[in-house]
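Take a look at this one chain, the form predicted alone, written out in C-alpha cells.
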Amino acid sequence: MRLADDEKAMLDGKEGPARQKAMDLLVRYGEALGAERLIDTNNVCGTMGATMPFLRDFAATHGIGLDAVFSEFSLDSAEVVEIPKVKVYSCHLQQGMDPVHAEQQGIGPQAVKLYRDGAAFFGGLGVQLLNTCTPYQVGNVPVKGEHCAWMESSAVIYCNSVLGGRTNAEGRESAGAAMLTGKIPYWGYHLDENRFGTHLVELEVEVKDTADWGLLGYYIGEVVQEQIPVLSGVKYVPNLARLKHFGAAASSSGGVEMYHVIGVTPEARSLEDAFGGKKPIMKFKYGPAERKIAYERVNSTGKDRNVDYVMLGCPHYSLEQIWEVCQLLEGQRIHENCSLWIFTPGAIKHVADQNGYTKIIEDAGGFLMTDTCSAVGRVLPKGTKIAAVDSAKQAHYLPAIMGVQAWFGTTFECIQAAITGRWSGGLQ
C-alpha cells in the first residue's frame, strides 16, 4: 500500500504503540482487500466495550482492564497497550444490556458495573456514547460523499443508501483502528465505480407501511445477496422508519450494503443515474406472489400462536414509532402471560420520557429499553418461547440466536398480540 507521511509516522510508532498497532492492522487489512491506499475519515461508529455476553465472560475470566479488552479485540494485539484518546469523531454502537433494566433482562450487578466502568473509560477517551444501532437517529448524520467507517449492517446500508455517506461494513477491529488513526482502506463503497446499481427491481404492488418495506427488503436480499438493487415503481415516498426496516431486512437475508430508490435516494435521480449508464445484470419483479413468498419465509419459525413476548425496536425505534405505539397502547393492558419490550436509543428515550410516552408504555405493563436488543444482548423475558416482532431482521436472527419461534407482522398486529397473548396476524 502507498502510505502518506502521517500514516508512515504512525506505523513507525511515532504516535505511540496503540496507534502503531492500529495502523499495522489497517495496512494488513487493506492489503488483504487489495486497497492501494488509505482514506481519511472523521466519522467512525463501532463497538469497543465489554458488555456483550462473550466479552463479559472474557473480562471476568482474565480479570483484566478495558485497555486489555480493546487491545485484544479492537487491535488484534495480545500485548496490552494503553489506549489514547480517539483521533476522530467516534460513536459507540449497541451495548449488551440496558443497565436501568438489567434485572428484567436477567443481568447481574457485576455486569452492570462493567458497563458503568466501560462508559467512564471510553467516554474519557472522547467516544460518543450513543449506544445504538441507529446513530443517524441521534445526531450522527453523514452528508453525501462523506467517508465513514461504520459497523452494524442496518446502519451501514442506511448510511450508504439514504444519506449518501460512504462506508463498507467494518468490523470491530477495523473500526477500532480507524478511531485511533482517522484512516480506513480506500476500497469498496468508498469508490464511485462500486456504488452503481446491479439489479433492477420493478415493483408491481404498493409498498406502504413499515412491514411492507420489511418484506420487500427480505425478498430482495435473498435474490441479490451482496449486490446493489435499484427499486423502480415506488409510488409512496418512504419515511425514515420504512427505509430503516427495508435496509435492515435486505442486509439480513442477503448481504446488501447499498441500494437505490429511483427519485428518492440521493444517488438515484434516474435509472441512468443509479446504474451509471450501464445495463442491469438482472431484472426481476416484486408482485403479490413474491410478497407472499417473503412473508412465508420470514414467518417460517412461527408455529404456536400463544405469544409470550413482543419485541419492538430492531433497528432501534424512532420517536415517531414510539408515538405510534402509544396511540395503539394507551388505556390498554399487556396480557398477563406476555411481555412487551421496546428498544430505542437513550437520547430518544429521554424525549419519550418528557412526552409521557414512557409512562403510557409502563402503565400498560411494558418497558421502554435502551442500549441493546434481544438478539445482540441475548436478553429475553424469562421463559420466552414464542416472540412477535415487526422487524424482518429480528424475525431472521432471533430464532437462530435464542432458539425461539418468531412471528413477523405489522406494529398493530404486534401490539394486539401483546394485549391478547395470541398471534392473529396474517398477510393482507
Given for the second form:
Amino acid sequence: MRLADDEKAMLDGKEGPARQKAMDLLVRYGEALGAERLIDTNNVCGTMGATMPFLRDFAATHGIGLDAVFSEFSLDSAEVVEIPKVKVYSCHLQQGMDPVHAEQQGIGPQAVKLYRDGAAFFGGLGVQLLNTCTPYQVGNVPVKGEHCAWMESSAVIYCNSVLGGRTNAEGRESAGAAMLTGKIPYWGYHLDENRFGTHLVELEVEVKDTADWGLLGYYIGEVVQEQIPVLSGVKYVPNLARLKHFGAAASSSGGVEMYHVIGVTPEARSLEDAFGGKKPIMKFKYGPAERKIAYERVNSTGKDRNVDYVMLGCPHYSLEQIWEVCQLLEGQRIHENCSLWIFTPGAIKHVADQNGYTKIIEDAGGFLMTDTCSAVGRVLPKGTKIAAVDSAKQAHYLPAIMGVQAWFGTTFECIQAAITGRWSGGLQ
Amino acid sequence: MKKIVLRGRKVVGGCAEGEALVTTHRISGWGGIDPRTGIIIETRHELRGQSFKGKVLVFPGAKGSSGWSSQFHIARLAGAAPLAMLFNEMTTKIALGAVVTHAPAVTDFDQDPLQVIATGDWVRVDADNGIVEVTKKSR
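I've shown you the form predicted alone. Could you give me the structure of the form predicted together with the partner chain?
The next block holds the full complex; its first chain is the one shown before.
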C-alpha cells in the first residue's frame, strides 16, 4: 500500500505509540483488502467501551483498564499503549446496557461502574457519546460524498444509500484506528465505480409500514447477499423509519451495505443513474408470494402464542415511532404476564420525557430505555421465553443470541400483544 | 492419496494445517457465532451447532453485523478461532476479521475452494505464498 508522508510519520511512531499501532492495523487491514491507499475521514462511528457482555467478562477476568481494552479490542495490540485524544470527529455507537434501567436489565453495579468509567474515559478523549446504533437520528448526518468510517451495519447502509455518505462496514478495530489517525482504507464504497446497482428488484406489491419495509429488506438481503439492489415500483417517498427498517433487515439476512430506490435515494435519480449505465446482473420481482416467503422465514422461530416480552426499537426508535406507539398505548395497560421495553437514543429520550411520552409508556407498565437493545446487551426481562418484535433484524438475531422464540409483525400487532399477552398477528 | 493444489492471494500471512469445515452459506460474526466456543448459532444456517474451532474454515464470505471482526477477535482470545480461513468474496468485514484473528487467510483462488474442498479433507495452508494443498478424505 502507498502511504502519504503524514501516514508514514504515524507508522514510524512520530505521533506516539497508539497512533503507530493504529496505523499498523490500518496497513495490515488495507493490504488484506487489496487497497492501494488510505483516505482522510473526519466522521468515525464505532463502539469501544467495555460494556458489551463478552468485554465485561474480559475486563472482569483481566482486571484491566480502558487503555488496555482499547489497545486490544480497538487497535489489535496486546501491548498496552496509552490512548491519546481522538484526531477527528468520532461518535460512540450502542453500549451493552442502559445504566438507568440496570435493575430491570439484570445488570450489576460493577458493570454499571464500567459504563460510567467508560463514559468518563471516552468522553475525555473527545468521543461524542451518542450511544446509539442510529447516529443519523441524533445529529451525525453525513453529507453526500462525505468519506466516513462507520460501524453498525444498519447505520452503514443508511449512510451510503439514503444520505449518499461513503463508508464501508467498518469494525471495532478499524473504527478505533480511524479515530486516532483520521484515515481509513480507500476501498469499496469510497469509490464511485463500486456504488452502482447490481440487481433490479421490481415491486409488485405495495410496501407500506415499517414491518412491510422490514420484510422487503429481509427478502432482498437473502437474494442479493452483499451486492447492491435497486428498487423500482416504489409508489411514494418512504420516511426515515421505513428506510431504517429496510436497511437493517437487508444487512441482517444478507450483507447489503448499499441500495438504491429509483427517484428517492440520492444516487438513483433514474434507472440509468442507479446502474451507472450498465445492465443489472439479475432481475427479480417482489410480489405477494415473495412477501409470504419473507414473512415465514422471519417468523421461523415463533411457535407459542403466549408472549411474555415485546421489544421495540431495533434499530433505535425515532421520535415519530415513539409518538405512534404512544397513540396506541395511551390509557391502556400492559398484560401482567408481559413486559414492554422500547429502545431509543438518549437524546431522543430527552425529548420524549419533555413531551410526556415516557410517562405514557411507563403509566402503561412499559419502559423507554436507551443506549442498548436486547440483542446487543443480551438483556431480557427475567424469564422471557417468547418475544414479539416489529423489527426483522431483531427477529433474525434475538432467537439465535438468546435462545428465545420471536414473533415478527407490525408495531400495532406488537402493542396488541403487549396488552393482551397473546400473539394474534398474521400476514395481512 | 489424491492431492489438489489451489493458488490464491494472501490476506493474512502464516502457515497452518488441519481438517476442513466447509459451508456454502455466508457467515455472520456478531449474532451468528458464539465466540467463546466457535459454534455457529444463526437460526437457519447449515452449520448451526457446529464449531469452527481448530478447523480450516472454507466459506463464501461474511455477512451481517459489523461486529464480525470483534467476534472473531474474541474467539481468538478464547482459543476458539479457526486455524485458517479460505473464502471467495472480499469485504471489509472479512478482511478486518481475518486480520484480527491472526490466522492465515487466503482468497482470490484459481479454483473455487467450495467446489474442491469438502468437510473432513486435510488442508495445508501456506498463506505467505498463497498455496493451499488439499488431501481428499478417503471415502
